[in-house]
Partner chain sequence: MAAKAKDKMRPGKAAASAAAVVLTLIWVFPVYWMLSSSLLPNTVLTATTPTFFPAGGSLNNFAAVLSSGTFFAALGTSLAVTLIAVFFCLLFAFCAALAISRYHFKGRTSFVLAVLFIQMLPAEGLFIAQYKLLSSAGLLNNVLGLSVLYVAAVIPFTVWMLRGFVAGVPADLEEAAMVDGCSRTGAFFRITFPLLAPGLVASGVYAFLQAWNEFTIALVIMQSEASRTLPLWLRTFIQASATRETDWGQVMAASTLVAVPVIIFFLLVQGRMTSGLVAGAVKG
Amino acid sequence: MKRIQITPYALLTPAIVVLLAALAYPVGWQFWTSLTKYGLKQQFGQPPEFVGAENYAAVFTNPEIWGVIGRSVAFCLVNAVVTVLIGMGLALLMNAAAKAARLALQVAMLLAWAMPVVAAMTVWLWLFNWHHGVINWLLTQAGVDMTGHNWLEDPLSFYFVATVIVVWMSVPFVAFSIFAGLTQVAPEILEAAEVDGATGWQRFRTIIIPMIRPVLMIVLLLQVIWDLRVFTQIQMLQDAGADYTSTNLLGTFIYRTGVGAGDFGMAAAMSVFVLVLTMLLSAPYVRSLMKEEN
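Mind pulling up that one chain's structure, the form predicted together with the partner chain?
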């Protein structure tokens, strides 16, 4: 049955039109603007002036921006690795624990996963509140005097709080994905290895790890991509009274440069940088999904 196929293209048209208007056009605009001087004057009607790679040169010679990039990369790597390690630990626990305990852990994970990010942020800010937060109280009870300690004052401790929150929210997805991978490991193989005298660690390293490697790699990659763009958590921690020049990451920096200070040329150059970085990082993930598709 060979017909001229118009139907599939007609079916795709609405989706493509929306994607072009709301995503492709802005990306194009952004790329063009990143090559122009587009500041407050242009906001009031002056045509943007073409400056070539000047914004990029400015971005990459600005020590403040290198600070932001450095902090973002460090934050993203630490968070991704910690999340995947804890997620894997929890997946192994789910696999090893008795049924009731596993169910409890899974319900807890689902709750944390389901929390809307803004609601989760308000709760964590309340937990870490310096006057009345329960975390300061618990630490003080445990013998570390934290009465009135402001967690958001020092950048390192600011990032520690951000990491706790991001990890708490991200671990469930990782744990469930790895757990799904673990259920594919045939128990017979593990039993055979046990009969042959393999220790728990040996079974883990030589059987389980190689078998869940694809899932591990994908969740690690997704976590890196997602943690690189972290915005809401940082923005709301800053809202709660942290100094933002020392705590900005890529997302909040672009927001403040563009929407805040009106320097759209620079903000666009930074955005293009983030987009390119994300696309490069996404390539292996997209490849793995295409494998499924074909």
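The structure displayed is predicted, hence computed values, not measured ones. C-alpha atoms forming the largest set that superposes within 1.5 Å between two forms make up the rigid core. Positions refer to the first chain, counted from 1. Compared with the form predicted alone:
In this overlay on the rigid core, Asp239 has a C-alpha that sits less than 2 Å away from its partner position between these two forms. Put the two forms on the same core and the Cα of Arg229 is off by less than 2 Å between these two forms. Core-superposed comparison between these two forms: the CA of Pro63 stays below a 2 Å shift.
Now that the form predicted together with the partner chain has been shown, please provide the structure of the form predicted alone.
If you are looking for partners or other molecules, they are not here, because only the chain is given.
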């Protein structure tokens, strides 16, 4: 009979208790509110009306909500993959660059990563401004007439701008994480493979990728979670003149439903749905990480 080790569980217990205590009230309140009719009257003291699964039924039968869900999942997956690919490229560049060049690149990425979201969005909105934006001016100078082009008017170009901003803000974390993993790849292994005739691509595919796979899976998982919940960037782009009905993602839709329309019960139901959706999207990565550890 296998003996159970008590010490690891005893060491984990305090952290688990603190985590549950911090999450219990907000998650519990959110779930309870999702089962009620909670509007502006309840904000002024009237008791909420219990409606059971009525809000969830409205979520699953509303075509507009499913459109928002589809856009959010597509935006999340595209941004996560693009961020990891660019982060991987920058990590490889840092790993191969000389010390001075690597330091300059790291400082530049740290500045981009440390910049507050609102400050960064102010700069990006100025760059893509359709009256006097730098992007339109540069493209016009390059021969593509973009004079007066409104990037936020069309949903496709809106999401392109949003992708550029979100990826730009996320790449430094991914690049630093993957670079840390690359430093653990022993140079002797790569040199031995090179002596055996392996090309650079073969060494990357058969040695580097398998050795840093756990890091790649973790950063990809985190990006999926973060990009599914993106809010500030989309909200500020919408406030700059975009049509929110065709550009809403889950974060902005929940905000407009709750704070904007005063339907906090429906907003809470959508929040619970996002929690479940995040767990479903994360499940394959979590299983893969557990297999790697085993």
